[in-house]
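Okay, so here's just one chain, in structure tokens, the form predicted on its own.
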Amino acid sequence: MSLVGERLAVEVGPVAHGGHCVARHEGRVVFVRHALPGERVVATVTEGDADSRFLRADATQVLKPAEGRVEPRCPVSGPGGCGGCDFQHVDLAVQRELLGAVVAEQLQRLAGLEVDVVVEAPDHGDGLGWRTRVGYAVGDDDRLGLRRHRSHDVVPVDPCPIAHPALADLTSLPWPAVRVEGVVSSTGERLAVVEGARGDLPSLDLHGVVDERGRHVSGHDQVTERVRDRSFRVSGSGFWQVHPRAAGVLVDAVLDAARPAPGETVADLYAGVGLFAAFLGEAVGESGLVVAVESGGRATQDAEHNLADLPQAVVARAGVQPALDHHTVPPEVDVVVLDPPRTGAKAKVVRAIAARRPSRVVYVACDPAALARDVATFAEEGYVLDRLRAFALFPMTHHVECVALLVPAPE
């Protein structure tokens, strides 16, 4: 018998990993979006029936609220509306103290270690207006939107208040597509990457329009990022981070654990376009080597072009496991820097790494969970965390970023 729809009133617990907090019913979870710890609400059931072991649910009334909790500045962010958001509900401050406490209950429950987490800010605005690479879907009206939580339903947004106001116009008008990518690059440049076109697309000022497989539609291919005193090509929706300040905050962390030494080698894992390989580049000098591994072919097109003025800049176009195990990457290196994707690198990863005997792991997560596992297993490799900063990157999400830096357990 399903349980949709039915209202619970519930004590809410501590909050988990995916933005949401955790309540009991009659000894069951119930998993519940839209609440903060400590709080009283009522808890509508969206997902669950009489013999599953846990229910999803949302507050839809705060019986108790908990000190923190805010007005949502949008209005489609609450029940039943758009899925982007997490934390609309609640302050800057107690949302970093959130995703803190996911940070190191996963690395206590997954990896054994108890880390006292305080989660830096680097943009001290009101967190809306920094995301500047939105995926949209398209409503049947061809209205530019996005999904509601663990739907397909396509929820209108005019405009996302979280996305870079540069993006603003493109809610404005219809697009008859699939769904659409807006770009907006930190030197102003506008991309929109369309997926499905199946009509005229409207006519905005935009640097340039491409297919969802990068083919040129119109305009330029491509935007210009710039980090520090370089500048990085980024082709159609090829990976960079979505806060403006993200990739140099992340650059500064990695270059902070890293130390890199002039005549060092270092592998940089997962790549992308080169962010961090062009400054490790650099900091080891003509004399050390950087070999930057890449699977992806525009990717490693763009990385070939942003480190071409870097000799001791290698790039390898192929999957970070196979070039581990066919010493691609040397089989003595300094420093290991690796940002793999959600999943995260994985035990046979780790341990080709491990095998390495790098005096400096680093590792950038976006996931803690992933983060947390892969610790694991460093730390049967012999390796330890040394340190670790997380920063709120995403304000009103669940989503969190990580530097960890691991090295060799004292013998």
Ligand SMILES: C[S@@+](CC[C@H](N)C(=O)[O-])C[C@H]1O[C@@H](n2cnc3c(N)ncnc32)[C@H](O)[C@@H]1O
Second form
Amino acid sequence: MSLVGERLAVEVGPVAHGGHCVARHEGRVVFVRHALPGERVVATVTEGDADSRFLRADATQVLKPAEGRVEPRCPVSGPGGCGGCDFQHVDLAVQRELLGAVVAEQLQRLAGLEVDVVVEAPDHGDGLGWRTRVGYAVGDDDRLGLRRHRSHDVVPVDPCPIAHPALADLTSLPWPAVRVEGVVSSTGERLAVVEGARGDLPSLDLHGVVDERGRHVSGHDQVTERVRDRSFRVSGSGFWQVHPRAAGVLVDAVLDAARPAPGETVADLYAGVGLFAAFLGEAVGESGLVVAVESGGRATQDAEHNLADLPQAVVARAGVQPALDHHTVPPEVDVVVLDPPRTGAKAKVVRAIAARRPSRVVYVACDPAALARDVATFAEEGYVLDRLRAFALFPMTHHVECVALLVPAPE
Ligand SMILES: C[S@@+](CC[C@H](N)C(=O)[O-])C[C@H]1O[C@@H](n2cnc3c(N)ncnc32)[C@H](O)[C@@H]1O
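Now the other one: the form predicted in complex with this ligand, given that the block above is the form predicted on its own.
What follows is the whole complex; the chain from before opens it.
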């Protein structure tokens, strides 16, 4: 029997990974969105039936608010609304406390480590207007929107308050397409990546329009990003960090943890368009070597272009696992930097890295659960977590970026 729509009065417990808090009702776990730890709320069930191990619910009425609750700045966030943001109802400082608690809990539960995680805020703004890459769904009326939480329904947004202001006009016009990604680079170039176009696209002042495969439709098919004193070419919807400060902040954190020295050999795994490889390459100099491994074809071409002035940087178009297995990554490396997708690197890759006995492993992670699992595997291979930094680079959402330094365990 479905329990959807049931209203449960619950005491809200700790935050959990995924943008919700944990409550209990008659012994059963309820994952409650739009709540805060310590609150008493009416949680309206959104998923689950009488036999479910756990229920999902939205806090639809706050009976006792917690400190840190604020009025959401987005009209379509909240119960039943857009699934893009998780913490619009939370003060930014408390958002960071929640993110830190999640990272600590994942490390504790999955890697058995007690770590006090303080989440740094590179952005002292109001948490809005930061997102430089937004993938919009298209509704039946061709209006752009974002998906309702755990649903295919499209909630129109015009504009999305966390989107960069330079993308605001995209949502004001209809797009006869299946999906539209808006991109604005740090140099101010705007690109639309349009999937499944089936008619005339709106005429906007854009740097370029490309299709979902990155094929040119009009104007340019790539943008230029700037970090420190370097330029990076990024094609179509190729990967680039979404917060305007993220690339710079992460480069600083990676270099700080990796401490690359002239003449050293470094592997940059999951290298994208060569962001970290470029600065690692500068640091090791011409007597050193950086091997950047990336599987995406366009990203590899961009990386070759972006690293062309650094003869010590080599780009390998390969999967990370085969690159490690077939010695594209040399058997002796001083430093390994890895920045895998959300699923993490997984055990085989971790073991192949550890087998090379690098003196520093710098792990850039967008998912704390995947990071914790991989840290546990590194521990089995004799590596310890030396340092961990966490950054609030996705305000209003449950996402958090971590940079971990792993080193060989002392003898
Ligand atoms: C999180 S991005 C990191 C990119 C880069 N470090 C940056 O900060 O711009 C992950 C990258 O890994 C690539 N990738 C995903 N799976 C891969 C694999 N198995 N082997 C090699 N590259 C992979 C993706 O194409 C993407 O460019």
